[in-house]
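Read the single chain below, which is given as C-alpha coordinates and is the form predicted alone.
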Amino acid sequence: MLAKNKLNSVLLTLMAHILVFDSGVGGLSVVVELRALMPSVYITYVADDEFRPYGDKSETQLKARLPGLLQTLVLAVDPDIVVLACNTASTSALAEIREALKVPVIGVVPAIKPAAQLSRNKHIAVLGTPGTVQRKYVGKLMNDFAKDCRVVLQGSNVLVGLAENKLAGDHVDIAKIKFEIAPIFAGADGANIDVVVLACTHFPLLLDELKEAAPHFVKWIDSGTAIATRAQSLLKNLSLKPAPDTPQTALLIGGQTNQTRRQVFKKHGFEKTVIL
(Lines of atoms letter the chains of each structure in order from A and count residues from 1; the text may use other names and numbers.)
(Lines give C-alpha, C1' and ligand atoms only; values in the text may rest on other atoms or scores of the structure.)
Protein backbone atom coordinates (compact mmCIF):
# COMPACT_ATOMS: atom_id res chain seq x y z
CA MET A 1 0.00 0.00 0.00
CA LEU A 2 2.82 2.41 0.86
CA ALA A 3 4.51 1.70 -2.48
CA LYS A 4 1.22 2.33 -4.27
CA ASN A 5 0.74 5.67 -2.51
CA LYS A 6 4.26 6.73 -3.47
CA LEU A 7 3.56 5.75 -7.09
CA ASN A 8 0.33 7.75 -7.10
CA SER A 9 2.20 10.76 -5.72
CA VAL A 10 4.86 10.50 -8.43
CA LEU A 11 2.24 10.17 -11.16
CA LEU A 12 0.40 13.19 -9.79
CA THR A 13 3.44 15.44 -9.78
CA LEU A 14 4.60 14.21 -13.18
CA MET A 15 1.27 15.19 -14.74
CA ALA A 16 0.36 18.30 -12.77
CA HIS A 17 0.87 21.65 -14.49
CA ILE A 18 0.88 24.81 -12.37
CA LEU A 19 0.93 28.37 -13.65
CA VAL A 20 2.73 30.56 -11.09
CA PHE A 21 2.09 34.28 -11.57
CA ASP A 22 3.75 37.26 -9.91
CA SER A 23 4.69 40.84 -10.67
CA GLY A 24 8.35 39.78 -10.90
CA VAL A 25 10.74 37.23 -9.42
CA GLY A 26 9.06 37.12 -6.00
CA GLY A 27 7.01 34.08 -6.97
CA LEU A 28 10.23 32.08 -7.16
CA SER A 29 10.09 31.86 -3.36
CA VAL A 30 6.80 29.96 -3.82
CA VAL A 31 8.28 27.86 -6.65
CA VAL A 32 10.94 26.64 -4.21
CA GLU A 33 8.24 25.35 -1.87
CA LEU A 34 6.20 23.80 -4.69
CA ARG A 35 9.21 21.90 -6.01
CA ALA A 36 10.24 20.81 -2.51
CA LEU A 37 6.83 19.22 -1.94
CA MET A 38 6.27 18.03 -5.55
CA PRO A 39 9.72 17.60 -7.13
CA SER A 40 8.46 16.53 -10.57
CA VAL A 41 5.68 19.08 -10.98
CA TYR A 42 5.60 21.03 -14.27
CA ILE A 43 5.52 24.81 -13.74
CA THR A 44 5.06 27.69 -16.14
CA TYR A 45 6.20 30.95 -14.53
CA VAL A 46 4.92 34.38 -15.53
CA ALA A 47 6.37 37.70 -14.32
CA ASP A 48 4.43 40.88 -15.09
CA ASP A 49 7.57 43.02 -15.31
CA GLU A 50 5.73 45.59 -17.39
CA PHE A 51 3.36 46.57 -14.57
CA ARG A 52 5.67 46.10 -11.59
CA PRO A 53 5.65 47.14 -8.79
CA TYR A 54 2.09 46.19 -7.90
CA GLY A 55 2.56 47.78 -4.48
CA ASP A 56 2.00 51.28 -5.83
CA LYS A 57 -1.01 50.33 -7.96
CA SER A 58 -4.60 50.85 -6.82
CA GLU A 59 -7.16 48.09 -6.42
CA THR A 60 -8.99 49.54 -9.40
CA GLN A 61 -5.88 49.29 -11.59
CA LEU A 62 -5.18 45.69 -10.56
CA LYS A 63 -8.79 44.61 -10.98
CA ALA A 64 -8.80 46.16 -14.45
CA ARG A 65 -5.59 44.39 -15.54
CA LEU A 66 -5.29 41.02 -13.88
CA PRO A 67 -8.50 39.04 -14.63
CA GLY A 68 -8.15 39.56 -18.39
CA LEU A 69 -4.40 38.98 -18.35
CA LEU A 70 -4.69 35.73 -16.38
CA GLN A 71 -7.53 34.59 -18.62
CA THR A 72 -5.31 35.02 -21.67
CA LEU A 73 -2.39 33.24 -20.00
CA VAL A 74 -4.55 30.28 -18.97
CA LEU A 75 -5.86 29.93 -22.52
CA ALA A 76 -2.29 30.02 -23.82
CA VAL A 77 -0.56 27.56 -21.46
CA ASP A 78 -3.55 25.42 -20.29
CA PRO A 79 -2.52 24.74 -16.67
CA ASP A 80 -4.39 22.61 -14.15
CA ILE A 81 -4.29 25.35 -11.50
CA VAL A 82 -3.03 28.90 -11.08
CA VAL A 83 -0.98 30.05 -8.10
CA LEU A 84 -1.29 33.81 -7.73
CA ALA A 85 2.06 34.21 -5.97
CA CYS A 86 1.60 37.86 -5.09
CA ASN A 87 0.11 39.20 -1.86
CA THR A 88 -0.90 42.54 -3.38
CA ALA A 89 -2.72 40.91 -6.30
CA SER A 90 -4.36 38.37 -4.00
CA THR A 91 -5.62 40.96 -1.52
CA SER A 92 -6.85 43.19 -4.35
CA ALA A 93 -8.31 41.12 -7.16
CA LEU A 94 -8.50 37.43 -6.20
CA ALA A 95 -12.30 37.24 -6.40
CA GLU A 96 -12.36 38.87 -9.83
CA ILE A 97 -9.58 36.59 -11.11
CA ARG A 98 -11.37 33.47 -9.88
CA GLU A 99 -14.57 34.61 -11.57
CA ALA A 100 -12.73 35.10 -14.88
CA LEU A 101 -10.93 31.73 -14.93
CA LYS A 102 -12.19 28.18 -15.43
CA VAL A 103 -9.35 26.60 -13.43
CA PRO A 104 -8.81 26.79 -9.66
CA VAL A 105 -6.82 29.77 -8.37
CA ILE A 106 -4.79 29.78 -5.16
CA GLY A 107 -4.01 33.19 -3.70
CA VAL A 108 -1.40 34.20 -1.14
CA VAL A 109 -2.66 35.21 2.30
CA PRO A 110 -0.31 37.07 4.67
CA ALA A 111 0.60 34.66 7.48
CA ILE A 112 -0.94 36.75 10.26
CA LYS A 113 -2.70 33.84 11.96
CA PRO A 114 0.45 31.71 12.48
CA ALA A 115 2.42 34.83 13.43
CA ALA A 116 -0.03 35.63 16.22
CA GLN A 117 0.17 32.03 17.42
CA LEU A 118 3.99 32.05 17.39
CA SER A 119 4.48 35.37 19.14
CA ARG A 120 5.32 35.09 22.82
CA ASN A 121 5.33 38.85 23.33
CA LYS A 122 2.12 39.36 21.34
CA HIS A 123 3.89 42.00 19.28
CA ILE A 124 4.10 41.20 15.57
CA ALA A 125 4.82 43.08 12.35
CA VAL A 126 3.52 42.69 8.82
CA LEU A 127 6.09 43.66 6.21
CA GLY A 128 4.64 43.93 2.71
CA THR A 129 4.17 46.38 -0.09
CA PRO A 130 2.11 49.51 0.62
CA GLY A 131 -0.55 48.00 -1.63
CA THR A 132 -0.84 44.97 0.64
CA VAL A 133 -0.62 46.42 4.14
CA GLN A 134 -3.21 49.11 3.31
CA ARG A 135 -5.83 46.64 2.05
CA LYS A 136 -9.01 45.98 4.05
CA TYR A 137 -8.32 42.26 3.73
CA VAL A 138 -5.24 42.57 5.94
CA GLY A 139 -7.28 44.45 8.51
CA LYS A 140 -9.81 41.62 8.50
CA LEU A 141 -7.04 39.05 9.09
CA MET A 142 -5.78 41.11 12.02
CA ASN A 143 -9.26 41.37 13.47
CA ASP A 144 -9.96 37.66 13.01
CA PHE A 145 -6.65 36.20 14.17
CA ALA A 146 -4.53 38.81 15.99
CA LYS A 147 -6.88 40.64 18.33
CA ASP A 148 -4.59 39.83 21.24
CA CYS A 149 -1.52 41.24 19.48
CA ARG A 150 -0.07 44.63 18.85
CA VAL A 151 0.47 44.69 15.07
CA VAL A 152 2.84 47.02 13.22
CA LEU A 153 2.23 47.43 9.49
CA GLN A 154 5.18 48.43 7.32
CA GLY A 155 5.03 48.89 3.56
CA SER A 156 8.01 49.00 1.22
CA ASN A 157 8.35 49.00 -2.55
CA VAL A 158 12.11 49.53 -2.17
CA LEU A 159 12.55 45.98 -0.88
CA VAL A 160 10.79 44.66 -3.98
CA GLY A 161 13.35 46.45 -6.13
CA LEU A 162 16.23 45.18 -4.01
CA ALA A 163 15.01 41.59 -4.39
CA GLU A 164 14.70 42.03 -8.15
CA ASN A 165 18.19 43.52 -8.30
CA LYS A 166 19.64 40.73 -6.15
CA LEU A 167 18.38 38.08 -8.52
CA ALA A 168 19.73 40.10 -11.44
CA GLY A 169 23.19 39.80 -9.87
CA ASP A 170 23.46 43.16 -8.11
CA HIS A 171 24.89 43.73 -4.62
CA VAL A 172 22.31 44.28 -1.87
CA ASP A 173 22.96 47.34 0.29
CA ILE A 174 22.21 46.31 3.89
CA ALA A 175 21.93 49.96 4.90
CA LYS A 176 18.92 50.34 2.59
CA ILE A 177 17.25 47.33 4.14
CA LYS A 178 17.91 48.65 7.65
CA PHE A 179 16.27 51.94 6.67
CA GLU A 180 13.19 50.20 5.21
CA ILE A 181 12.55 48.00 8.25
CA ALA A 182 13.57 50.53 10.94
CA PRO A 183 9.96 51.67 11.65
CA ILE A 184 9.09 48.11 12.70
CA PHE A 185 11.55 48.24 15.57
CA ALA A 186 11.14 51.91 16.51
CA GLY A 187 9.60 53.27 19.68
CA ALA A 188 9.04 51.74 23.08
CA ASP A 189 7.39 48.61 21.66
CA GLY A 190 9.96 47.94 18.95
CA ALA A 191 12.06 45.70 21.14
CA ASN A 192 9.00 43.50 21.80
CA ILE A 193 8.49 42.56 18.14
CA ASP A 194 9.34 38.86 17.94
CA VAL A 195 7.63 37.72 14.71
CA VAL A 196 7.61 39.44 11.32
CA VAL A 197 5.27 38.34 8.54
CA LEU A 198 6.84 38.58 5.09
CA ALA A 199 3.67 39.62 3.26
CA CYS A 200 5.33 39.90 -0.14
CA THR A 201 6.71 36.92 -2.01
CA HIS A 202 9.75 38.98 -2.99
CA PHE A 203 10.85 39.36 0.61
CA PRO A 204 11.87 35.74 1.40
CA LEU A 205 14.47 36.22 -1.33
CA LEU A 206 16.07 38.79 1.01
CA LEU A 207 15.80 36.68 4.15
CA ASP A 208 19.55 36.56 4.88
CA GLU A 209 19.82 40.32 4.46
CA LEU A 210 16.72 40.97 6.58
CA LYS A 211 18.17 38.87 9.39
CA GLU A 212 21.41 40.82 9.21
CA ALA A 213 19.60 44.17 9.19
CA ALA A 214 17.25 43.47 12.11
CA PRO A 215 18.37 44.99 15.45
CA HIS A 216 17.44 41.83 17.35
CA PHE A 217 16.40 38.25 16.68
CA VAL A 218 12.90 37.74 15.31
CA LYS A 219 11.10 34.90 13.56
CA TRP A 220 10.42 35.61 9.89
CA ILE A 221 7.48 33.71 8.40
CA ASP A 222 5.81 33.61 5.00
CA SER A 223 3.06 31.66 3.25
CA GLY A 224 5.15 29.63 0.80
CA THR A 225 4.86 26.26 2.50
CA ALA A 226 1.13 26.67 3.10
CA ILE A 227 0.58 27.56 -0.56
CA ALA A 228 2.49 24.47 -1.72
CA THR A 229 0.51 22.23 0.63
CA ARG A 230 -2.76 23.72 -0.62
CA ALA A 231 -1.70 23.20 -4.24
CA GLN A 232 -0.82 19.55 -3.64
CA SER A 233 -4.15 18.93 -1.91
CA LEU A 234 -6.10 20.63 -4.69
CA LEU A 235 -4.31 18.74 -7.48
CA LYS A 236 -5.15 15.39 -5.91
CA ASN A 237 -8.85 16.06 -6.52
CA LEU A 238 -8.57 17.17 -10.15
CA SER A 239 -8.63 15.25 -13.42
CA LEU A 240 -5.18 16.25 -14.63
CA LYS A 241 -4.15 16.72 -18.24
CA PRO A 242 -0.80 15.41 -19.49
CA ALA A 243 1.87 18.01 -18.77
CA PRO A 244 3.53 19.64 -21.80
CA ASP A 245 6.55 17.86 -23.26
CA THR A 246 8.34 21.18 -23.77
CA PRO A 247 10.94 22.68 -21.37
CA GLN A 248 9.55 24.49 -18.36
CA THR A 249 9.56 28.18 -19.19
CA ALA A 250 9.58 31.56 -17.47
CA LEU A 251 7.58 34.16 -19.40
CA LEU A 252 8.45 37.80 -18.72
CA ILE A 253 5.78 40.29 -19.79
CA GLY A 254 7.50 43.37 -21.18
CA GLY A 255 10.57 42.44 -19.17
CA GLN A 256 14.28 42.60 -19.60
CA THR A 257 16.72 39.86 -18.79
CA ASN A 258 20.44 39.22 -18.60
CA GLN A 259 22.57 36.14 -18.24
CA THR A 260 22.42 36.26 -14.43
CA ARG A 261 18.64 36.48 -14.37
CA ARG A 262 18.33 33.64 -16.89
CA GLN A 263 20.60 31.53 -14.70
CA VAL A 264 18.42 32.29 -11.67
CA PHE A 265 15.33 31.04 -13.49
CA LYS A 266 17.27 28.00 -14.69
CA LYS A 267 18.33 27.27 -11.10
CA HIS A 268 14.62 27.22 -10.20
CA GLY A 269 13.84 24.70 -12.94
CA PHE A 270 13.04 26.94 -15.93
CA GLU A 271 15.18 25.93 -18.87
CA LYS A 272 13.85 28.73 -21.07
CA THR A 273 13.27 32.42 -20.36
CA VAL A 274 11.10 34.23 -22.89
CA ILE A 275 10.28 37.92 -23.18
CA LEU A 276 6.66 38.60 -24.14
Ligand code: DGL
The other form holds:
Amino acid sequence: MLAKNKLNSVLLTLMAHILVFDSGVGGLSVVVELRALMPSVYITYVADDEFRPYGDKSETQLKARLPGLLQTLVLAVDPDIVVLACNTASTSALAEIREALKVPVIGVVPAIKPAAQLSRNKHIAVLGTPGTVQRKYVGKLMNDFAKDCRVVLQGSNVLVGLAENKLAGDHVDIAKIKFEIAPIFAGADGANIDVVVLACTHFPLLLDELKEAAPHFVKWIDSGTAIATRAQSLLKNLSLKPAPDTPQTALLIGGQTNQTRRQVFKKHGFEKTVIL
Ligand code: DGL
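Given the form predicted alone above, what does the protein look like in the form predicted in complex with this ligand?
Next comes the full complex, and the chain you just saw is listed first.
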Protein backbone atom coordinates (compact mmCIF):
# COMPACT_ATOMS: atom_id res chain seq x y z
CA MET A 1 0.00 0.00 0.00
CA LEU A 2 2.77 2.36 1.03
CA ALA A 3 4.79 1.40 -2.05
CA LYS A 4 1.79 2.06 -4.29
CA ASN A 5 1.26 5.51 -2.76
CA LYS A 6 4.93 6.32 -3.16
CA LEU A 7 4.87 5.17 -6.78
CA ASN A 8 1.79 7.29 -7.41
CA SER A 9 3.41 10.43 -6.06
CA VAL A 10 6.60 9.83 -8.05
CA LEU A 11 4.55 9.38 -11.23
CA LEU A 12 2.55 12.47 -10.37
CA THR A 13 5.58 14.66 -9.97
CA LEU A 14 7.02 13.38 -13.23
CA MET A 15 3.96 14.27 -15.19
CA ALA A 16 2.36 17.34 -13.66
CA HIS A 17 2.70 20.73 -15.28
CA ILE A 18 2.05 23.81 -13.14
CA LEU A 19 1.86 27.39 -14.35
CA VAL A 20 3.13 29.62 -11.52
CA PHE A 21 2.22 33.29 -11.92
CA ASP A 22 3.34 36.39 -10.03
CA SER A 23 4.05 40.05 -10.72
CA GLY A 24 7.79 39.30 -10.46
CA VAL A 25 10.20 36.98 -8.67
CA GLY A 26 7.95 36.58 -5.59
CA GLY A 27 6.43 33.37 -6.90
CA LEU A 28 9.86 31.76 -6.66
CA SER A 29 9.26 31.47 -2.91
CA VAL A 30 6.31 29.24 -3.82
CA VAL A 31 8.30 27.37 -6.51
CA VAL A 32 10.80 26.37 -3.79
CA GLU A 33 8.00 24.72 -1.80
CA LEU A 34 6.45 23.06 -4.87
CA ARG A 35 9.81 21.56 -5.86
CA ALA A 36 10.53 20.47 -2.28
CA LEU A 37 7.33 18.44 -2.24
CA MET A 38 7.32 17.36 -5.91
CA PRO A 39 10.97 17.38 -7.02
CA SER A 40 10.38 16.48 -10.66
CA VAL A 41 7.31 18.58 -11.31
CA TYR A 42 7.37 20.61 -14.55
CA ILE A 43 6.80 24.33 -13.98
CA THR A 44 6.31 27.21 -16.36
CA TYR A 45 6.88 30.50 -14.52
CA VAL A 46 5.37 33.82 -15.55
CA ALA A 47 6.42 37.20 -14.11
CA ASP A 48 4.31 40.21 -15.02
CA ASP A 49 7.26 42.62 -14.86
CA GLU A 50 5.43 45.15 -16.99
CA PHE A 51 2.62 45.78 -14.49
CA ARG A 52 4.53 45.38 -11.19
CA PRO A 53 4.05 46.43 -8.45
CA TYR A 54 0.56 45.04 -8.13
CA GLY A 55 0.45 46.45 -4.60
CA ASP A 56 -0.24 49.96 -5.82
CA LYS A 57 -2.91 48.92 -8.35
CA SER A 58 -6.61 49.04 -7.57
CA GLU A 59 -8.82 45.98 -7.39
CA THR A 60 -10.54 47.25 -10.56
CA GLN A 61 -7.23 47.48 -12.44
CA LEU A 62 -6.21 43.95 -11.44
CA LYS A 63 -9.64 42.56 -12.31
CA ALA A 64 -9.36 44.23 -15.71
CA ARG A 65 -5.91 42.83 -16.49
CA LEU A 66 -5.54 39.41 -14.93
CA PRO A 67 -8.39 37.15 -16.12
CA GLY A 68 -7.66 37.86 -19.81
CA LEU A 69 -3.90 37.65 -19.38
CA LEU A 70 -4.11 34.33 -17.54
CA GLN A 71 -6.52 33.02 -20.16
CA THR A 72 -4.00 33.78 -22.92
CA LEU A 73 -1.17 32.20 -20.95
CA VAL A 74 -3.12 29.04 -20.17
CA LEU A 75 -4.05 28.63 -23.83
CA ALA A 76 -0.40 29.00 -24.84
CA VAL A 77 1.19 26.91 -22.09
CA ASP A 78 -1.54 24.30 -21.47
CA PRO A 79 -0.77 23.49 -17.79
CA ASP A 80 -2.69 21.07 -15.56
CA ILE A 81 -3.20 23.73 -12.90
CA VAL A 82 -2.38 27.37 -12.22
CA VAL A 83 -0.83 28.59 -8.97
CA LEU A 84 -1.53 32.29 -8.60
CA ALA A 85 1.55 32.88 -6.46
CA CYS A 86 0.59 36.42 -5.54
CA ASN A 87 -1.43 37.53 -2.53
CA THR A 88 -2.35 40.83 -4.14
CA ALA A 89 -3.75 39.19 -7.28
CA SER A 90 -5.47 36.45 -5.29
CA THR A 91 -7.17 38.77 -2.81
CA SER A 92 -8.27 41.06 -5.67
CA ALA A 93 -9.31 38.87 -8.59
CA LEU A 94 -9.28 35.16 -7.72
CA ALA A 95 -12.98 34.58 -8.48
CA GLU A 96 -12.75 36.37 -11.84
CA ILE A 97 -9.59 34.46 -12.81
CA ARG A 98 -11.18 31.11 -11.90
CA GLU A 99 -14.23 32.05 -13.93
CA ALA A 100 -12.06 32.80 -16.98
CA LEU A 101 -9.99 29.58 -16.90
CA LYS A 102 -10.78 25.98 -17.70
CA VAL A 103 -8.07 24.60 -15.39
CA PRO A 104 -8.08 24.67 -11.57
CA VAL A 105 -6.52 27.74 -9.96
CA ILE A 106 -4.91 27.76 -6.52
CA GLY A 107 -4.75 31.23 -5.02
CA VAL A 108 -2.22 32.33 -2.42
CA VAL A 109 -3.80 34.28 0.41
CA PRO A 110 -2.36 35.51 3.74
CA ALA A 111 -1.73 32.77 6.33
CA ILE A 112 -3.89 34.50 8.95
CA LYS A 113 -5.53 31.34 10.27
CA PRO A 114 -2.28 29.50 11.16
CA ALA A 115 -0.79 32.74 12.49
CA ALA A 116 -3.71 33.23 14.89
CA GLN A 117 -3.37 29.62 16.04
CA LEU A 118 0.38 29.99 16.54
CA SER A 119 0.30 33.27 18.46
CA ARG A 120 0.63 32.83 22.23
CA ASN A 121 0.05 36.51 22.89
CA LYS A 122 -2.88 36.67 20.49
CA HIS A 123 -1.23 39.63 18.84
CA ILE A 124 -0.14 39.24 15.23
CA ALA A 125 0.82 41.40 12.25
CA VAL A 126 0.06 41.00 8.56
CA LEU A 127 2.82 42.36 6.33
CA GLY A 128 1.65 42.53 2.73
CA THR A 129 1.44 44.98 -0.12
CA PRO A 130 -0.62 48.14 0.43
CA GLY A 131 -3.25 46.60 -1.86
CA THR A 132 -3.50 43.28 -0.04
CA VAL A 133 -3.84 44.72 3.46
CA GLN A 134 -6.74 46.91 2.31
CA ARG A 135 -8.72 44.16 0.59
CA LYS A 136 -12.09 42.98 1.93
CA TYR A 137 -10.79 39.43 1.47
CA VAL A 138 -8.24 40.02 4.25
CA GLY A 139 -10.88 41.59 6.50
CA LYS A 140 -12.92 38.44 6.06
CA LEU A 141 -9.96 36.18 6.89
CA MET A 142 -9.39 38.21 10.07
CA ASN A 143 -13.03 38.01 10.98
CA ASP A 144 -13.26 34.28 10.29
CA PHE A 145 -9.98 33.13 11.85
CA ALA A 146 -8.41 35.79 14.07
CA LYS A 147 -11.27 37.22 16.08
CA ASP A 148 -9.40 36.40 19.28
CA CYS A 149 -6.28 38.30 18.13
CA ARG A 150 -5.19 41.89 17.80
CA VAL A 151 -4.06 42.28 14.24
CA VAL A 152 -1.75 45.01 12.94
CA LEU A 153 -1.85 45.53 9.17
CA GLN A 154 1.21 46.89 7.41
CA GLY A 155 1.59 47.45 3.66
CA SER A 156 4.84 48.03 1.78
CA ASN A 157 5.72 48.41 -1.90
CA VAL A 158 9.32 49.17 -0.99
CA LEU A 159 9.92 45.62 0.27
CA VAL A 160 8.71 44.26 -3.08
CA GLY A 161 11.30 46.42 -4.84
CA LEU A 162 14.02 45.36 -2.40
CA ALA A 163 13.25 41.67 -3.01
CA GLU A 164 13.35 42.22 -6.78
CA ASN A 165 16.66 44.09 -6.48
CA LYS A 166 18.14 41.43 -4.20
CA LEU A 167 17.42 38.72 -6.77
CA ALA A 168 18.84 40.94 -9.50
CA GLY A 169 22.11 41.06 -7.54
CA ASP A 170 21.82 44.25 -5.45
CA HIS A 171 22.89 44.62 -1.83
CA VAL A 172 19.93 44.86 0.58
CA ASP A 173 20.06 47.84 2.91
CA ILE A 174 18.83 46.64 6.33
CA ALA A 175 18.07 50.23 7.36
CA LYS A 176 15.43 50.38 4.62
CA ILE A 177 13.84 47.15 5.87
CA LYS A 178 13.86 48.44 9.45
CA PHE A 179 12.09 51.58 8.29
CA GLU A 180 9.42 49.60 6.42
CA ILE A 181 8.59 47.28 9.30
CA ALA A 182 8.99 49.78 12.17
CA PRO A 183 5.26 50.73 12.26
CA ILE A 184 4.38 47.11 13.07
CA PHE A 185 6.24 47.27 16.35
CA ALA A 186 5.75 50.95 17.12
CA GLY A 187 2.45 50.77 19.04
CA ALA A 188 2.31 50.68 22.83
CA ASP A 189 1.93 46.87 22.70
CA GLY A 190 4.29 46.33 19.75
CA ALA A 191 6.58 44.22 21.93
CA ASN A 192 3.75 41.69 22.30
CA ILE A 193 3.56 40.79 18.63
CA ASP A 194 4.85 37.25 18.31
CA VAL A 195 3.83 36.20 14.78
CA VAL A 196 4.14 38.12 11.51
CA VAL A 197 2.36 36.87 8.40
CA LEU A 198 4.40 37.37 5.22
CA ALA A 199 1.37 38.20 3.09
CA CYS A 200 3.30 38.83 -0.11
CA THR A 201 5.23 36.10 -1.91
CA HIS A 202 8.18 38.46 -2.38
CA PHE A 203 8.75 38.75 1.37
CA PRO A 204 10.04 35.23 2.17
CA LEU A 205 12.87 36.12 -0.22
CA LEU A 206 13.92 38.72 2.38
CA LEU A 207 13.47 36.49 5.42
CA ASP A 208 17.06 36.73 6.66
CA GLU A 209 17.01 40.50 6.38
CA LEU A 210 13.59 40.77 8.04
CA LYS A 211 14.84 38.69 10.97
CA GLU A 212 17.83 40.98 11.29
CA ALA A 213 15.70 44.10 11.10
CA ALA A 214 13.01 43.10 13.61
CA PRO A 215 13.36 44.63 17.11
CA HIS A 216 12.56 41.33 18.84
CA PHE A 217 12.11 37.64 18.02
CA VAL A 218 8.90 36.79 16.14
CA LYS A 219 7.75 33.84 14.06
CA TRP A 220 7.44 34.66 10.36
CA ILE A 221 4.94 32.57 8.47
CA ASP A 222 3.83 32.37 4.86
CA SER A 223 1.53 30.21 2.76
CA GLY A 224 4.16 28.44 0.63
CA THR A 225 4.10 24.99 2.23
CA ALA A 226 0.31 24.91 2.43
CA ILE A 227 0.08 25.84 -1.26
CA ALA A 228 2.44 23.04 -2.26
CA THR A 229 0.42 20.51 -0.25
CA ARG A 230 -2.80 21.77 -1.81
CA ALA A 231 -1.29 21.55 -5.31
CA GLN A 232 -0.12 17.99 -4.72
CA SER A 233 -3.50 16.80 -3.51
CA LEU A 234 -5.31 18.56 -6.35
CA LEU A 235 -2.99 17.04 -8.97
CA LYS A 236 -3.52 13.55 -7.55
CA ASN A 237 -7.17 13.77 -8.53
CA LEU A 238 -6.69 15.10 -12.06
CA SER A 239 -5.99 13.18 -15.23
CA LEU A 240 -2.75 14.84 -16.25
CA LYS A 241 -1.69 15.82 -19.74
CA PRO A 242 1.81 14.76 -20.80
CA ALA A 243 4.28 17.42 -19.60
CA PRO A 244 6.20 19.22 -22.37
CA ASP A 245 9.59 17.78 -23.34
CA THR A 246 11.13 21.24 -23.65
CA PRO A 247 13.23 22.90 -20.90
CA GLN A 248 11.32 24.56 -18.09
CA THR A 249 10.98 28.23 -18.86
CA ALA A 250 10.44 31.54 -17.08
CA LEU A 251 8.39 33.92 -19.21
CA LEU A 252 8.91 37.57 -18.32
CA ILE A 253 6.21 39.93 -19.55
CA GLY A 254 7.79 43.19 -20.73
CA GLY A 255 10.41 44.83 -18.59
CA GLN A 256 14.07 44.09 -18.54
CA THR A 257 16.23 41.48 -16.95
CA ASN A 258 19.89 40.91 -16.26
CA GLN A 259 22.34 38.04 -16.02
CA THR A 260 21.96 37.66 -12.23
CA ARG A 261 18.17 37.48 -12.48
CA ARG A 262 18.45 34.87 -15.26
CA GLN A 263 20.83 32.88 -13.04
CA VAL A 264 18.32 33.06 -10.19
CA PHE A 265 15.62 31.60 -12.43
CA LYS A 266 18.07 28.92 -13.54
CA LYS A 267 18.83 28.02 -9.92
CA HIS A 268 15.09 27.55 -9.41
CA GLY A 269 14.95 25.08 -12.31
CA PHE A 270 14.14 27.39 -15.25
CA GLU A 271 16.72 26.64 -17.93
CA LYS A 272 15.33 29.27 -20.24
CA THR A 273 14.27 32.87 -19.56
CA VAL A 274 12.21 34.49 -22.29
CA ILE A 275 11.04 38.09 -22.42
CA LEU A 276 7.56 38.35 -23.92
N1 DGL B 1 4.22 39.05 -4.95
C2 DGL B 1 3.01 39.75 -4.89
C3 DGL B 1 2.14 39.39 -3.71
O4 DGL B 1 2.24 38.32 -3.18
C5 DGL B 1 2.94 41.23 -5.12
C6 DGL B 1 4.07 42.10 -5.41
C7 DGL B 1 3.64 43.37 -6.12
O8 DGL B 1 3.20 44.32 -5.47
O9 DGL B 1 3.71 43.35 -7.35
O10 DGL B 1 1.31 40.16 -3.30
